[in-house]
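The chain below stands alone and is given as structure tokens, in the form predicted alone.
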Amino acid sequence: MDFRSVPTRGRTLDYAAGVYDILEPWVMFGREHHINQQVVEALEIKEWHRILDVGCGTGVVTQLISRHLDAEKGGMALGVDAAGKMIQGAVEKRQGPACSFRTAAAEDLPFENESFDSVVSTLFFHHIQMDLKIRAFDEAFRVLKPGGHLVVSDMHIPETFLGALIAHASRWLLFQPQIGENIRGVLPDVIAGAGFTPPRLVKTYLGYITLFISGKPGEKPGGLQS
């Protein structure tokens, strides 16, 4: 398998491959199970869905979803990651019949269209610039199935005091102007604007992480609305 990193101006971590799943516990101050259980029973999972994990980093996420899924049914937990590295990381740690990964950068995926019954991403979208957040949704948009669902979870306002302490220190000390988008709110207005409906707010842990679900308009197979 190619783990070469896939060109894109979008910040990747590259570099905190090798420890990224040593420290992302403690800056979840341990919350991140519990945030990650709640992301994969929103997503609603049938055994034959085919979901897509954007910026999986080292799969964690992808795999908690693919033990829901059956592989013989056609069920596939896919994530994917613009970095090579993380990449790596996951199909050596995370791999299976029914998980599996490769190297694309969310707004440029290289998938058919209507082609996942789900799409989910993990704390990625305040690593990326707005122009990308907006291209990047309009990709999970378009390789989405009608009445398939959209999980996001990521940075957004924060709604304490530490949530905002932490989010604004977090913007300054690592110069990414990327997460002062998430923080001022933009998450729901990108996510309707291509063409998801209109975001639910679901959940806010640490004060300033909220979980979205949102879904592209359309029947789902059988006849059922979304």
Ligand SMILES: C[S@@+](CC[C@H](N)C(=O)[O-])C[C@H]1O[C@@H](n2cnc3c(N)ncnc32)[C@H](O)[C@@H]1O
Given for the second form:
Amino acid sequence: MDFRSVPTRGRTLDYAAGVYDILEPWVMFGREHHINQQVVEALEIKEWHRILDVGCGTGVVTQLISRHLDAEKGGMALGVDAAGKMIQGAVEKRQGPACSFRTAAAEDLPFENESFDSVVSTLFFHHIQMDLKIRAFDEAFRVLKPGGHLVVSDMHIPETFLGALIAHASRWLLFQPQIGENIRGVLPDVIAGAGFTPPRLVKTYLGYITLFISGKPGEKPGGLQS
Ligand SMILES: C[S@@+](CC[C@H](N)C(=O)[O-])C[C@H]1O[C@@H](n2cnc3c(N)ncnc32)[C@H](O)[C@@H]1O
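Let's see the other form, the form predicted together with this ligand, since the form predicted alone is already up.
Okay, now the whole complex, with that chain kicking things off.
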């Protein structure tokens, strides 16, 4: 398998791959599993779904999703990340019959049009700047089937003092202007601008991470209207 990183102007985490799973629970105050569970619920998964996890990191969410899928019925959770070392860690720890991974940049997805039932992304969009955010949501729209779900959980306008403190400290201490864009609240407009239905802001966690649910207009595979 090819674990070479894919060139991108996004902030990739090759250097953190070995410690990411250890550090994440600390950074998320132990709330990551609860948040990820709600992300999975929002996807309304059927066991035959093909679900793309964009900026999957070490594949925790991809694996959670895969537990609801049946590979024999065509179900597959596919995680992509531009960092080869993250993908290598994901493959080693979490690959399974309905769970796979590959390197790819979110702004240039190597997949056919309308080839996924849902697209999900957690804590990824604050790693790429505005032009790449736009391209990545355009790509998510392209690969999603009409009627499919888009579920995004990411940094957004802080709602509490603690949330604002964490978000602004991350922006400045990590020298990450992409976080500043999220804090200013750009995500809903970029999502809608790509053609998705206006995103519903379902819930905010830790005062600065918001769960958005949206979708691609059109007829669902089962024949229902979105
Ligand atoms: C904070 S991690 C989130 C990982 C995972 N989704 C989670 O919730 O734990 C952000 C990930 O985005 C990846 N990344 C950065 N730029 C990227 C791009 N342009 N395309 C795909 N992945 C990218 C990084 O390598 C990193 O693994």
